[in-house]
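Let's start with one chain on its own, the form predicted alone, as structure tokens.
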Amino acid sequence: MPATKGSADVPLSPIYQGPLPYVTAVERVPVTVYEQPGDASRAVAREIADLVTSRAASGKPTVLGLATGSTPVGVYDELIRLHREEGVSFRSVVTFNLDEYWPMRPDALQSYHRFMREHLFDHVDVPVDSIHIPDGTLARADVPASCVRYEEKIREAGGIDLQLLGIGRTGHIGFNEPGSSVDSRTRLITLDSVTRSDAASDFFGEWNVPRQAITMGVGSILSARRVVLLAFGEHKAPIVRRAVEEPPTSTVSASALQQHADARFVLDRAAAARLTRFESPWVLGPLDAVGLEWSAALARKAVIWLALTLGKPILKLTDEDYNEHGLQDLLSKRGRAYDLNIEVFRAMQDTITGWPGGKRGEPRRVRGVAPADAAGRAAEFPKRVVVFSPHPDDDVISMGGTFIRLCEQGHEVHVAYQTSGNIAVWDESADRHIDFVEEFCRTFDVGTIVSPGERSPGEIADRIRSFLRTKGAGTVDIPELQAVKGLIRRTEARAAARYSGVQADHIHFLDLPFYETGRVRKKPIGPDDVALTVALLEAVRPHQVYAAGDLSDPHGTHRVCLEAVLAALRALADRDWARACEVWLYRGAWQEWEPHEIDMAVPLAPDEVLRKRMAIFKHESQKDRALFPGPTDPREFWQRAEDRNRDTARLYDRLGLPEYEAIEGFVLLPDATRAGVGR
């Protein structure tokens, strides 16, 4: 096997017991993988700072190519910290941004001029005249000459020393959509429908997204002396694999980096999940030759992979199946296929339970819960349960069947809605609800007499409607409209929770402050977010916590909400109840756990699937969420949730396990992760 590269940079995932190598036989471009996005961002920021500092010491400027979007924000945050706390100066830096929407005012919320000021330039000492970003205000006739001049400025600056990139779902770098030539230079380009769909939430609707953008070309990017591409999240994993492991193609412009002498992909574990070294490392040869060992978790993954690859139930796999598909090494270490099949089959069987909270006085047989702990926890009945829902509908969309079952089986179920979700309500829906309130007030003669200094419902309605008449695309809502939209989500969430069986006084609205910006991009988690979460947990003292582990959420809300829960549990780590509390992670509408990852599988009968659907339907303002997309297909959330649950059930059936209508999967959060190890 080839020598490893960069393995010292790679923190280990629990499924792997050795370093994670760079495999030149499969990966066509160097790749460095970190367990968490923050680790990757800090490493890249340090690389940039070291480059700037070393060149400045030699009297040379550093020319940086910069990217926008959520992915590089962590790098910019760390550069700001290095400037403020360690004295790193950027006075010798010249910057060229990749792209800008066209047409676009530089002060618009979605402008990359504004993005770069808010996320970097206003906080470091890069000279203003050293900053270059394509001009989105030009007349169409002036754009070509401006693009030529942009290329000339890069050459006059000495060329780009380090180019920072992200990657879109179409594989684009910059706005170089599928079909872009490797020789392309800065130009005006028409955006792909997928790119516009992914940007829709930033513009509060796809119809508001500009159809064109000015972008540096693939050839412009390849001219940089060093290129670093960042990618985070499960939704980037498929396109990362294509860009890294498949031959270069113009349909995936990021694959052109394979031709660069000093290009590198920097990924978190989620974005790297589809690379061969993670998805099926055994096909590369004996694991010990690449620094891995056959842990129980990795063996389970391999057996399930083999069964699904061959279309066979686990118990029908033969010695020949293992030998002919790269698993000779596993078979030689574990003995007969029969024994290995039984081991994995029983492990998967142990995930299935119709009693997610356990039965009174009976030990729970759930994978990941130690028998002694299971018996001890079973003594507590009913269980106190807290379901954390990042948005007001994630509880019923992601685990509605389990949610309803926990209530039906007599447990004390609390639901905590972590954010208001107000940005996901259309203006038309808010206007309709305002109309209802006005009709209500007129019918019952409410609000016609108000105290001095107070506003009547009609005055508030008039102010909102006046704003809506002049509201521009992507404009932040006024506080009154934000409040109305938040109330809409709140009443819908309350209706869905009550329908699911939750008592009214067990419904909690945390309204975490990080979310309340009125914009798609949110603030980082803060002490107030954690304090609100701590207060709820301390009040309930749950035996079980369910939280969203769907880190593919494109705007990071799920990720931040999980961080708030974990930070709160760490703050409460000295409490006996907290040490014994199980933390179960569910997935949202974007992604399901892989079968080898699932620790608890809760099967749903056909009537339970229908009840879950009805709970989702209580969120009437979200019925058109297909128009407010993330990295998804155009179906509505309830359809994707049902299909996802049915697909999980079909996977279990294909593996030879009992056949169900649908299954909701959960992963038990390891104690080490709860304690902050590897974060």
Contents of the next structure:
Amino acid sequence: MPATKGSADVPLSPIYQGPLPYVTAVERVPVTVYEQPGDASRAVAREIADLVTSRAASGKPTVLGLATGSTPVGVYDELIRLHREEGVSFRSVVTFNLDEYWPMRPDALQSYHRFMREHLFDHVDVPVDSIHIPDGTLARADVPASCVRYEEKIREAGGIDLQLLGIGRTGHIGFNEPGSSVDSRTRLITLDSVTRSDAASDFFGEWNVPRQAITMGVGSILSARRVVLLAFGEHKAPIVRRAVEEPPTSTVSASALQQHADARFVLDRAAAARLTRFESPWVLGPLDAVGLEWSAALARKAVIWLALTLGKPILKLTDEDYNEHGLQDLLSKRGRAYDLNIEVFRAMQDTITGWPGGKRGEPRRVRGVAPADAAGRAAEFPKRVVVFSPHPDDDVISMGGTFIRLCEQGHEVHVAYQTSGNIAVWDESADRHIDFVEEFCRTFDVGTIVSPGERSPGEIADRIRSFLRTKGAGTVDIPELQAVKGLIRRTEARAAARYSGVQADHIHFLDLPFYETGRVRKKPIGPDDVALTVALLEAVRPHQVYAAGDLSDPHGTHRVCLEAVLAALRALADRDWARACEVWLYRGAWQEWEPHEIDMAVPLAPDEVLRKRMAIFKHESQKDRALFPGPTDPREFWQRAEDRNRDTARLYDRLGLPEYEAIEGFVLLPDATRAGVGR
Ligand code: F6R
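For comparison with the form predicted alone, kindly provide the form predicted together with ligand F6R.
Below is the whole assembly, all chains and molecules, this chain first.
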């Protein structure tokens, strides 16, 4: 079922509304999937508004159970819009929030009291007395009684009509970590290490994350009359699959929703990607029965899946292999295994190129839908290339090998660092650099005499140091310290780009304003962000753009940075060069594209892997951070990058393609995304 384009406030129709026949066997709870998180958020906000409005019309209050975290923000934004623009009133609403860290002051940056005020309550007309959020300021001895009281208040309000949930990577709902029983009630709980590491950036370091939280129990959640669980992004896909398709277990609290009469998972495509319905729909029965067709891309996915499942190279797959693994349908449409094997093998082979910018004098081979090459630019050599890097190190971490190759092969390579990355520098690192500046000034006897009105380096250093002495955990840095941290990242980025072969005047720092809040929470993308991106693109007029394509990270910096690039390209859509410009997406430090998605695979030789590693090493301040990444993945960035690139190479090898040391994968930006469908 193709998605249809919707206006800003009309949600697109879901791409999947389950369970459908065949799928019922594996999906144990109803699931609705939208193409983009925004579509899902608007649909859920509309559902909440309709419930509130219809109950209010018959004089009844609505009791809402609310969640915090990055996921429900889009729903709250839409509720605010519905209130402001469509006059939806929330005066009849009573709210109960799921949880709060303990201990936690309500005005702290990370407090869920503050979160709810900033994201919803300050902007709608829910009466203050109707708002309930667990109290993080209580003395430990008072917590149990207050939890009992919280449950009583929910009952007195008539019980929860609609409970909104997110899901943690541990499968928690609320803060019900693995092991929470289905009849647990509001209580103090110790947070799982995965949850604390996920919260680390909100607290400027994992060691600042409270160890405990007060949370409604799984039983409290199951008592709600309707439950809607939202999950967005590829990082949620594995736990969503466990919660939806595996038997209920207290190890995955969200799986308890399987036993609720009116619970629903609302997902974007990325969070749904691991559901059998999307990952290997052919095992459920003939594709047309689940509303799908055998496109070339799906056939590729199926053949790769079959080869990996059986541990056989593509060219050795037999008719029997297809028939016995749910691919009879595909096989009968294409005739024989031989033809299918060759088709997919060639398609994969065509992705491999050691010349990402193309070769002089040779037509360019691009798999997938090449953008309209209006000016015949695909064959031009050398190419002008812009590598967009959301943070100052994504360029070398995610595509360092390709970056170095493009420079070495004679292309005019520009790199644009989109944000300053200043919040990701530890205080100790800033302190050491200030020490350096002071020593420098003393050694060369500079900076002591300053003009009236100017500050000496010593004064600035003193101010930063006195701030650092009293700085509480998770406090926003003063502007001087933010600037020093930004400079540290800027100089590291310049060192890495120079090392990779980029000319000094081709290194650009955009410092996009959306990022400059001093907090993890960013501003939405604005016209200034787009204008800065447009100006750079116009100055370079690139043949190729590389950008971070973590498309499904709903509030992350990478996503906003990609939006800025896409908005800029749209603004330049009347220029021939912009229309013909190839836009290649790389994945961030954490994940690679799926093999069937990769349109360009750039192999790296062993010495190129080492050079990439050296480029990543220039980001010293980030090495410091990687010492505390949380117990979920103790690897440093260079290790993640190498492991990921080696895994891709191993995968190609297992499919029977050439065996390389490492491979960097890229996806050509789909035309629909480029044109803005489904934003
Ligand atoms: C929030 C809560 C948590 C979050 C979950 C997902 O009140 O209790 O269960 O819903 O940790 O967090 P995000 O949405 O930030 O991925």
